[in-house]
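Presented below, as structure tokens, is a lone chain in the form predicted alone.
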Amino acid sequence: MKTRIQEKFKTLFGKEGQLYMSSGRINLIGEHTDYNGGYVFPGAINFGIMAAIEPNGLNKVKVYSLDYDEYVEFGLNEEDKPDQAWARYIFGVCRETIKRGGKVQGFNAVFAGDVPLGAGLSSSAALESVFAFAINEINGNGIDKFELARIGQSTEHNYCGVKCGIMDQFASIFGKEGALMRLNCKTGEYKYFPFHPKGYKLVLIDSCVKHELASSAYNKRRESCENAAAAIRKNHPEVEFLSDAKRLWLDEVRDQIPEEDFLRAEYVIGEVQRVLDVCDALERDDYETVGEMMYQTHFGLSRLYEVSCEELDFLNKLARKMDVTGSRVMGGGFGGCTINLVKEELYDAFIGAAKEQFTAKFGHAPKVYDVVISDGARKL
């Protein structure tokens, strides 16, 4: 990939540029528990986005994609948006600096990728990642990383029409290899984990669908863990997000909100122990209950919060008749991967169940990407 880029840049700019990279994401666990203040256990891992980038002396971006195989230019000012979607991932990126009172010099770029799309690997936090990064360290703005992490997240909401949290951008900034982080969406505060399961490997299986109704239905979700924290804070004002609330005090409020919104709030505070159950057993090694941990967050993904699928929960009941040691559906639901923590003897007997058993019952293949916890954003 290196070599392609600066091939590339050279052709198209007459020399090399400066190479900067940074990564896609796995959430080993902490799934709908960013919005609910709670807190998520990401990682950066060995598929990312590299760019070649070099300031250019002029007021205008001049970028190449790879992928794509398209050549973009466009200025720095807000009426200068570029019609196309990938474009509009580095516009944003500059002005979101600029807003920050950081300096943006025009530069030439040419960018390539290896995160499969689709899979919920946060291929669009790795390209604004790589960019916020280049752009802050050319520029010597310096700008904070969790700031680099904001401005990722804020050209979601402001130039792709995504209101995402900031779970993807911070994994790609912080990304550390060999650890895991353990991210509080409400206050900010992280911490590194050791992640260096010998004897395991983390897979993820790509059931390759993705069900319509997943937006309407996470909104929907959302609305019911307001309405049920909302319940919780009469009794207990201290109660800002439902990851604030003891699972006794749902109990209290049990009659007073629909069963669906019960269920939705009994998975969000597991969900938030179980985070911190998993931190405690990496600090000892104990994998087996990390694995444990990964079944019962499938589990409440699947009966309690509904956003599973017939694809993805065949995938979790063959993991655990094979003795996979966790397995669980990775991101929003609806379709996407499973995430698995396999013991390295068992590989080969799982993966080749999971593709003839997967493709004999739903008529298509799985895919199947092996991640290791990698370094984040980097200047190469």
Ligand code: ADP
Given for the second form:
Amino acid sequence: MKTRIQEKFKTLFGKEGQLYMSSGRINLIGEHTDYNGGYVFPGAINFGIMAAIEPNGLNKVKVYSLDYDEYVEFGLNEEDKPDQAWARYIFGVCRETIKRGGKVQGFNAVFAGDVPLGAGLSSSAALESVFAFAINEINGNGIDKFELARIGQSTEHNYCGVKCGIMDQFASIFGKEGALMRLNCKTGEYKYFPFHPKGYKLVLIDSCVKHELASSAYNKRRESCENAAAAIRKNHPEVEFLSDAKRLWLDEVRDQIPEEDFLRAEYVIGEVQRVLDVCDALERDDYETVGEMMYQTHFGLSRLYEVSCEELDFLNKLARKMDVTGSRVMGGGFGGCTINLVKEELYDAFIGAAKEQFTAKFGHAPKVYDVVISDGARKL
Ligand code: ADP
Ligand code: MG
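Return the structure block for the form predicted together with the named molecule; the form predicted alone was the one displayed.
After this comes the whole thing, all chains and molecules, with the earlier chain placed first.
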């Protein structure tokens, strides 16, 4: 990738550029907790986006996407927004940097990546982060890392029409090799935890399914959570978000809210605790407990929160049957990947069976991504 990028940069701009890199991410546990003020537990991965960048002394950005084989030029004012979707991420990062008082001089860039698009690994956050990081360095802006993540998030909100939380950009910017990060979505506090699963592999199986109902279902889940939190708040005013509630407090209001809202809240309160339990387990290198919590999360997402689907339940059940240590649907649900913690000696049998049986049942093959927890945004 490095060579391809530098060769293209040389062809277009006459010399080599400075290389930067950022990463996609996984979330080990902590699903649908972000908007409930709970924890998420992501890490950056060994799939990323690399860019060669150099200031060009102009008031304009010249950028080439190797993967799309497309060249785009744009100015740095609001009205210069490019038409190409991929270029809007870069334009958005420039604009959001300027809005925060940062300097953005024109630059030349060539970039490419290997984060699968739309598979739930956040290729868009990798793209925003590599440019946010590089632009900050090149211009000596000194914007802190959390604000760089917010630049990526605001780019999604204001230039790409995606109202996302902060997790993806946070993970991409803050990621460290061999470490997961527990982020408190209410306070922004975070802590690194070691992740060295010796003898295990972390593997994603992409069902390649995308269900259309995902966004309306998502809004309904949020409503249920807010409704449950409001009922609990009457007894316990300190409950700002559902994640602040104790399980017992939920039981107190069981007959005051629809059963559906109760089940959704039961999942969320359990999930917040599971993140803490996984963190404790990691400090003891206890990957069996980590795996068991992943199964519990899958059960909750499937039966209580009801955001799984037949394909994902199938993969999860197969994992359990084959003694895979941990498995769960990753991301918002209704499709996408399962994330699996697998003993090395089981890996080939499990992946072989998953491919074969999934294809036989659903008529298309799943995709498989081996992931390693890696560094996030950096200069190479
Ligand atoms: P994801 O879940 O992977 O973040 P999104 O739909 O949010 O999926 O973002 C994918 C978009 O990000 C692509 O359509 C493209 O515009 C941009 N993108 C991601 N990776 C690349 C890449 N390697 N080259 C160019 N654009 C990319
Ligand atoms: Mg995205």
